[in-house]
Structure formats: C-alpha cells, structure tokens
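Just one chain follows, in the form predicted alone, and it is written as structure tokens.
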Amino acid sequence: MKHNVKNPLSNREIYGITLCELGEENKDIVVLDADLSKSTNTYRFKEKFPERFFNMGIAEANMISVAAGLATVGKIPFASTFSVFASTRALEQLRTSIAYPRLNVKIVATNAGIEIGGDGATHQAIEDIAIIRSIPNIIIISPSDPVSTEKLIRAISEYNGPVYVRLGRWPNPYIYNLNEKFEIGKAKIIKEGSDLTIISTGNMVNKCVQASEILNSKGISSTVIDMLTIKPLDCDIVLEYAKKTKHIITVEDHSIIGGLGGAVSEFLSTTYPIKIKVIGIKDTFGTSGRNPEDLFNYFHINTEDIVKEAELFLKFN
C-alpha cells in the first residue's frame, strides 16, 4: 500500500484498501456489510470482488449469523458495520454463533467513540470495548494510525479465530514508520519516561504523545504505551512499567467503565497494586457536537486535560 504521511487517510479507508489487497491474495476472504459500505469503506471490496461481497441490509444480527455460517465452510468473513451496532444490536449472534464456537470471523467495526461527532449519543459507541471484552474467545484490536491499521488487518486475516477491530471515523496522524512490525497481543512503547506511564489506545494515542511532550517541557518524564490489542492485554508491559514509574494513567475514547482502564486496573489490582488514573467518558451517554475536538473538550479528554490530570495525579500521589 502507498501511504501519504502528510495527508493521512482515515483508518477505515486504510481498512478498505487493505481488504482489497487481501482479497487478491486469498480467494477465501469474503466481506459482509450492513448497508453502510460507503462509511465502512468495504465498498472498495465490492467494486473489485462483487461475487464475494454481501450487502445484508440493515440487519446486523443476520449479518453476523451469515458470517458464522460462511466460516463453517472454510471462508474467512470480514463483517463490518458501525461499532455501536456490532456490539449491541448483533451481540447475541456475536456471542453465541461466533465466540462460543470460536469461528474464524473478523468483525471490523468503524465510527467508534465520541469522535464521530454530530451523529450523537445513539451512534457513539463508548461501551463496545466493555461489552466485547467480557465475551470469551474473542480478540480486541484498536489501531492508532494508518500503519498499525494496515499491519494489524493483515495480521488478523492470518489468525484463526474471532476478532473485533475498533476503528474511528476521522484520519489519525502517522505514529509509526512504514517498516514497523506489529504482533497481536503486543503493545508498543512510543516514548520512554521515568515519572509516569500513560497507556492509551486508538485515536487517543496521538493526543497522549502530545501531552507527554508538554509534560516533558514542565519537567515531568513520561512513558507512552500504545495498547493496540486490548484483549488479550499485554500484561508483561503493563507490569514492567507499573514497577518502573509507579504511576499509571489510562486514556481512551470510551467509557471509564470496563474499557482499557478497566482492563489495566483489573490486572494490576491482583498483581502489583498501585494507584491508577482512568481518563475517558464518565458514566454518561455521548452527545452531538460540531466536530470531534468540540466533544473531546466537552468530555475533558483532550490533550490539555490529559496534562492537567497527570500533574494533579503526580502531585497528590
């Protein structure tokens, strides 16, 4: 794939392009969509391989059931819709028809988090990680930039088992060089620091890098970890940096209940108990906004808020 670092495509666009490349390489790959192929970018696959593309209409539960059936006869289904529909409307089918029998289905869900802006609370999936994380047998992937999206979509196509991939709506800046290698279940260290560890995922990782730079200018040295796989959590790296810095902050475009912060807290509470600050959406629904930045400001998960929370956390702990 050709990347344009100065003008990045959104992760969902990278997904659509990578899907077409994988379709050329593996004839068993099929794609299903719930009447949102323009938004999820699976329309690219439809244009190239119409005989392997299935528009299931606004019937997400049925789409997941059909994907399960296709997997039982050796196909590798990629099923796409918005995150809110994949994690709630089709939940029973995802749980019982895919995760329970451990079928080889890839659910790539787009438009996650409050980032989608004007679509409002009904379409803002801020609980999907918590929901999917509670289901056995399924991996959760949350790429942070175009490179990690491309490489991890390729990785899950080779993995035999159910996967849920969480993608946002808008472009994210490049974090990684084009030769970076990624592994399912492994996090990435973006910056090394000694006073504090910031663990983030998806569209918030770049904001955490920016926050880390501001903190550094104030004399606070911070590590930034990109938790590309939320389940299984990279427990080794979490434990290592919990011991090194003794202070952990998690940041996510998701509810503070049951998401990345919940996963990190659950692990450390039983292995190396330390104080943790979880930054995300409080126990509330999303709301409409003119653009993502307005909503990041409204819910206090922007770069400046991360800096402020880090300073207070270190001051009182």
The other form holds:
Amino acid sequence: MKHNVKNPLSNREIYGITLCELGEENKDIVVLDADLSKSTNTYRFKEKFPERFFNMGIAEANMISVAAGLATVGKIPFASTFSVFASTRALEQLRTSIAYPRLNVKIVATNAGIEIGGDGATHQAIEDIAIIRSIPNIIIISPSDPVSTEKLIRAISEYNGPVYVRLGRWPNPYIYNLNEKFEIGKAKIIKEGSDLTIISTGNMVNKCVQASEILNSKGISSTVIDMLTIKPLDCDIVLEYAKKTKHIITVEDHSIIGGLGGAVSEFLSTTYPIKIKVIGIKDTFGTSGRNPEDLFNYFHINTEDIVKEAELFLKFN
Amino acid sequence: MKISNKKISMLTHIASQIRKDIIEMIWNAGSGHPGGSLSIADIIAALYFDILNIDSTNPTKKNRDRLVLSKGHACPAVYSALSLKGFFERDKLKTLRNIGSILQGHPDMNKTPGIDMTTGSLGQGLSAAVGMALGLRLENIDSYVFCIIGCGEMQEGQIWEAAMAAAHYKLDKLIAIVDYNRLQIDGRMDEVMEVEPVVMKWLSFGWYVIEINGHDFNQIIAAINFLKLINKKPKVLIANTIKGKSVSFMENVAMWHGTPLSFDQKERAIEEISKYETQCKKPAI
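What I would like now is the form predicted together with the partner chain, since the data block earlier showed the form predicted alone; can you produce it?
Following is the full complex, with the preceding chain placed first.
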C-alpha cells in the first residue's frame, strides 16, 4: 500500500511507486539510474517497464547528458542518483546539457541532507540546494511528506522543463491529507501564528511543526510554512508573513550558506529587510551517525534546537 | 561503390565555401576557433550535402538524422553548412558571436535552426548522442545519430563513459567521427596528454572502427556508407585530419586553435583556400 499514515513509506519509496503509475499513464516517461536503483527506488519502474529503464552504471556525468539527449527526441527522462552525485559530480552536465537548453529532464535526487547516517560526509549532500539554486532555468522541489512527494512528482511530470527534486532517505510523518492539492512554486501554510514565522523544507518541516507546538505552550505563537518549491521561491507568502509576524526563522537539513535560508534572505533583504535567523548545518562537513536523530542533535537542527533558537531570536530582536 | 566525379567536384566546392565562411566569420567576430573548424570542413560538407537526411524547411522533423557537434567550438563550419542548406539567411553568418545573434560562440539548439544539441563543454556531446539514439530506438525511428568529437576531447573521461554505454546498449545507429588532427590548445597531443592507441581504445570499448583520411570525400562517404551496414555495435570513424587545413600558415600550428585573424591574414587565407580548391579539382594523373 502506497499510503499508510501510521507507518509511512519514505519519500524515495513514494517516488518509485508514483513513477510506476506515471509510466502507465505516459509512455514518453523513461527512467535512468546510476547503479543505485534499489536505493533511489527506480528499480520499481525497471520491474514494470524494463524497456524504458536505462541503468547507466556508475557514471553519473554520462547519465545526466544521456538524459538530455533523450529529452531532445521527446522523451521525459527521470534521472536518479544520490543528491551528492547529482549536484556535484554531474553538475556541469546538469548545467550545460540540461538547464541551459531548458531540456525536459527531471533529476530526482535521493539521500539528501545530513540525515542519511552511517555513510558519513562523502555521501551527505548539504550543498545541493545552494549549488542548483544558482543555475538559471531549473526548478527545485523539496517535498516534506509522502503526499507532497506523490503530488509534486506528478506535477513535475506535466511541467515542460528541467527540475531538481530533493528527497531524503528516511520516512517522514504525514503532514497533509491524501486529497491535498499542490502546485509548483507554491508553499503551504501548515499552522498560523502571530509572533514568528518558521519557514522550512523537506524533513525539517515536521520538526518545525513540533517546535511550534512547544513554543505555543510557552506562550509564543508561530506560523509554520512548508517551502515545497525552493526555486522559484514563493515570495508572496514570505513577504506576507514577514510583514505579519516581523520575525523569520528558516530551518533546513542543508548548509546555512545559500540554501532555503539564503533564498529567503536574498529576497527579504531587497523587499522588506528584517532580521532572519537561519538554522542549518554551520559550514562544516557531515559525519557518520547511527541514526538521523543523533545527527540532527549533533548538528543542532533538532526540535529542541529550533525552540531554543526561536526563543533567543525573539528575546533579542 | 565509387563516388562520381561530379559529386566530388560539388563537395570540393562546398568545402571551399565553408572554409571561406569560417575565415570571414571568425575575422568578423574578432574571436573564434579557425584551426579545428577548417579541419572538419570536408567532413561537414560530406555530411550536410550527401549523408544527412535533413530538411531546411522542417528543421525539427522527427525522422531526421541528428548531428551533435561535441567539439562545439568548431561550430563556424556547421553554421556555414546550415546557411548553404538554407536553414537561415547567409548574411546571419556576419553576426557570429554578437549580442543577440542566432549564432552563438558555441552551438545553441534553441537559437539556431538545424542545431540538434547545445554543446561546447567538451565531453558531453557523445553522451547526448547516446541519449538520442536510445530515444529514437524506443520510438522506432530509423534515423542515424552522428557525433563529431575532437581528438583532444578524448581526454575527457565522460567520452569513455559514453563509449561504454553506447556499446552496452548496442546503439548501431550511432556513428561517431573523431576529428583526429593531433593538436590541442596547449600544443601537440602527444606532449599535452597522449590518447594513443586510439583505434585500440575504441575497439576495446566495443565499437566498430574505421580509420580514414578526413579530407578525402571518397573515403569519408564510402566509410560512412559501409558503417551503416554494421549491426549491433556503435561505430566510429577515426578521421585523420590537418588542423587549419588549406591555409598554409595555419596548418598544424596549435596557436590557430583559438586565435582570430588580422585583415591581411584573412585575405591571404581566402586566397589560399581558392588555390586549394583548384588543386583539388585537378584531375588525377
């Protein structure tokens, strides 16, 4: 079963399952992987449509340019690998062969962020948002739960142009109802409050909801925004809540340089300059850890850290 | 099959026009890559005026042959051929490398009619050609995908990733052409970074290989027609060429990889190209 609210599948599993459904509906969809199909979950598509699945072996740069070639003849390629490889090893291919000619390729990168665990720094993509965000023509999607993953994967399959999707490794709890609707470029307000706005993305959104509840019990009322599309940023929502609450905190499983926090800061600094607290990985490489929670604690991006930072931020600003 | 003298004479004339265009365009632009554009002029003439199934009135028709110029810096040669085929007006050639021009410094599929893939960063074009061949096969379209690779470009690791993938997927509609002029910006390839044995490398990657003189139309056309008959393998034509071919002061001089010309040099080059055409057309004794 795809959706199980009590025991959610990971977003990458939802991606693999959704891909199979889309493959049924649209014969132009083809899938490429670089020997990580078991992990990225594209193996599900391979089992169903072997003739439309291309394993390119451990050669990510080639895979990304091959996807570009497939798009030029009218195919809709979904290319998957870990986000650390998609955003760094195959970066120039993504930039020059896909983003520049605006080819209809979807790069769905999994195992993003510090959360992945044991593999450590070599495999922890904490720069990908910053890197991809600086490339013109490409959309960045960062779903937060199984429903947003499914709906946004569907949405990008209908959009004609390059997209980078950032998925984590571990399951995220359900935030949305199964009938919730999603649009590329639109954030979601999960919770409304008046003292503070917490803007987050991906696996951190649920932690921000929890932090918001704790803050509530301490007499602090906060809005929580899920920035499901990081580029183009939903500027209208950011501006509206910057004006309403005057205090903005951003939270992401990504470097504090150039990610969601960077995007929000760049926008507000020129439209409605207020102080912003950016919570993320503090310009350092990752490390191995037994489970995501240990890593979130180690890098101070867990629920309690968000609460503490929010309190300090409000106290001194 | 022997190619008719009439055809050879026609191709010789076209290659000569392409060479003159290359020189004029790069002189006009004040920058560009004459050496490697001149070295592929004969191959480009043969492809566009004999081999490729393309239609200037319908540049994006689905069942056309594709050409990926992976050594994108040699695009003046392709721009000239496209203009001669009527894909756009001849006077556009003067706008090469200017702001707003349809003729960018490196090929742009969205700006230039007839360009099948955006290239310029070496190493990526062969992979894109692999993607095209895979996609066309899925569509049951019987078109060929040609990809012109620079010899220095073979130093890029991605070329060999793509070579491996093409053989793995048995892409027999993919024909790569290596413009083997043995020079790169920094000098002779055997001094900068040797790639020999080139034939053995492609063979060992599972390709069918033919080595020819890349300035001989008989050899170019016969080899490509023969390669089309080979099944279940990607094919590569190792075309031995001379960088700067037909302009004496440019031939085999690495400096002319990316140096613009003075007015006098331009005039002399055009003169020598005309002389070269006359020589080529002299009947063999």
